[in-house]
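The chain that follows stands alone, in the form predicted on its own, written as structure tokens.
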Amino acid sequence: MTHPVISVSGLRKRFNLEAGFFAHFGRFVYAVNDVSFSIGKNETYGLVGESGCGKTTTARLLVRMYEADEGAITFIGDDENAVNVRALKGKQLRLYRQRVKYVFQDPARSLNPRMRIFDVLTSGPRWTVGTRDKNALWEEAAAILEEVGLSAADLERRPAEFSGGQRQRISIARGLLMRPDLLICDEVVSALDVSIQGQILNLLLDIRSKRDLSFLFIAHDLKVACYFCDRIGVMYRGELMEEAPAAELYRSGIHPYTELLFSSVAAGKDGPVQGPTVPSPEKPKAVTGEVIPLTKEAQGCAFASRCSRADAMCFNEHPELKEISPSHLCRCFKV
């Protein structure tokens, strides 16, 4: 990996279970628990796991939609000067958010239906960097739309006039207009038809190669993530359980939870892309017990209650994320 564009260390976030002015304080949802990773220049890092595992919360902590309770977020741009993201305020925070852009899962909700596509794309540059030349913005927005597979004539239309795949292309174009260093893609293909998923993934691959762009790619589909990503971190209950290069993880994912995700892929329908052979679903089943609620802080291994290999040590002691081979990390006593 080249020098990291962004580095995360010991990130934690919990939410108060109850809301409102008169809500009691003291019951929490433990969403992110000691997460650490880095993303290199022109690298795609994937966060994969079931719904509710903390993937989206982690991504939103990176852009300060949520404020982290603990941990460090360090951004390193082309000038290689490290920036403490959690300490940024005012103008510095706005400049950082120009360099790290977020593409949401549902474009129908993230695009204002009352605005023209031109206004959707250019509201960021107009209000953050003070660009007021409408002709220059129009030309730039038209070029970005054509880059993502639409046309300049679409600038006068509104989001409701487009299909779901086209709206996702507009969301991607909006992020690219600011020429970011890192693009966070939060489940950008999960709501799309299978045929459209492949088109969007190939578009993102083309964009990455042309722009030397780094990606944080969030998904629950392991097959899609292994096709698109260079490295993958597998999350469960707010923790990274395994991290490895995508091809290696697909061939030899060894954490019981990773095996569970593999078996789910093998048992499901064919995905939008062709990847390496999925490990045999005849491996021992990982699931044996109930899921521990996120309102309870795990004492031992977070996956112990569902793991057929778990013993007393797994329930009472917390495993560390350790290197088992070069660039391959796993959080399991049994590995």
Ligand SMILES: Nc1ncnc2c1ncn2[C@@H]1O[C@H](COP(=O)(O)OP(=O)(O)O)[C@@H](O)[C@H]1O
The other form holds:
Amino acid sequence: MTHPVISVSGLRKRFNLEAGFFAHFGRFVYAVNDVSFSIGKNETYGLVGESGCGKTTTARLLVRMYEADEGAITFIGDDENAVNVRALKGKQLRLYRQRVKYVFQDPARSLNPRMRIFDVLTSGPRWTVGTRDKNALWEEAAAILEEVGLSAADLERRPAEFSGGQRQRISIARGLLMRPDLLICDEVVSALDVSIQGQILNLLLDIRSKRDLSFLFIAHDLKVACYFCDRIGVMYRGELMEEAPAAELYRSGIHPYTELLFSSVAAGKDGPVQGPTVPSPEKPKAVTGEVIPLTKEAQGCAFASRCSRADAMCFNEHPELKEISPSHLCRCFKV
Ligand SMILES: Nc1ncnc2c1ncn2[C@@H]1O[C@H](COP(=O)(O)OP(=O)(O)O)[C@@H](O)[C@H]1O
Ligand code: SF4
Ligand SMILES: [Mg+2]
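The form predicted on its own done, now the form predicted in complex with the named molecule:
Full assembly next; the chain just shown is listed first.
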């Protein structure tokens, strides 16, 4: 990995399951448990796991949509000065949120239907950096729209006039406008038809090749993530289970959960996916539904109840994330 743009260490977040008076008795969902990773400059880091594994919560902690219970988030960005993200307030926090942009899963819900596309794209930056020359902003917004495959005339239109794929292009344009250092793409193709998913992935590949930009790419489809990412962290019940360069994970992913994710999507697993065609994302077959979250702190291995290799030790002791070769980490007693 090159010099990191962001690094997180020991991140934890739990949600209280009870509301009101009963909150006092504290039943919790442990959504993110001691997660650490870094994303290098110009690197695309993937967070992969089934629904409910804590991917979105991790991403929201990064942009301070949620506050972490524990852990450190350090942003290095362009100027080499390390920033303690958890301590940012007011204007500094708003400026940070222009450096690290979040593109949501569902474009229908993340775009305000009453706003013109110009205002959708520019309201954040206008508010953060004060009123800027409207003509200049219009030019910039038009250029970004063209970069994502739409046109300057679309700036006058409203979100409802666009298809799901086009709306996701608008969300991506909004993410790119302030030339962020890191773009978080949270399941950006999941809500779209399979035929459109490949187009959006190709657009992201194109943007990645042209811009000086790091990505956090969140997905449940490990095969698509292996195609798109440089490095991947496989997440299960709030923990990183395995982390490796994408090609290595594809060739020799070793954690039983990684194997399960591959077996569920990779009917034709035949070597690293290469070439200009994006693999068509598939719905998981063996893997279905939402992962049951941890409601008490993990005692044994979080994957033990589903693991065909589990023994007594797996249910009683908690495996550490260990280095099995340089840049390849795995959390399993049997590896
Ligand atoms: N705001 C919230 N309040 C309560 N529980 C939440 C909240 N957000 C997420 N969770 C729970 O945390 C767990 C992880 O969710 P999430 O981070 O959305 O997973 P993923 O993005 O991998 O599907 C899930 O069990 C989810 O129900
Ligand atoms: S530690 Fe045990 S239960 Fe957990 S993944 Fe490894 S073999 Fe399976
Ligand atoms: Mg999610």
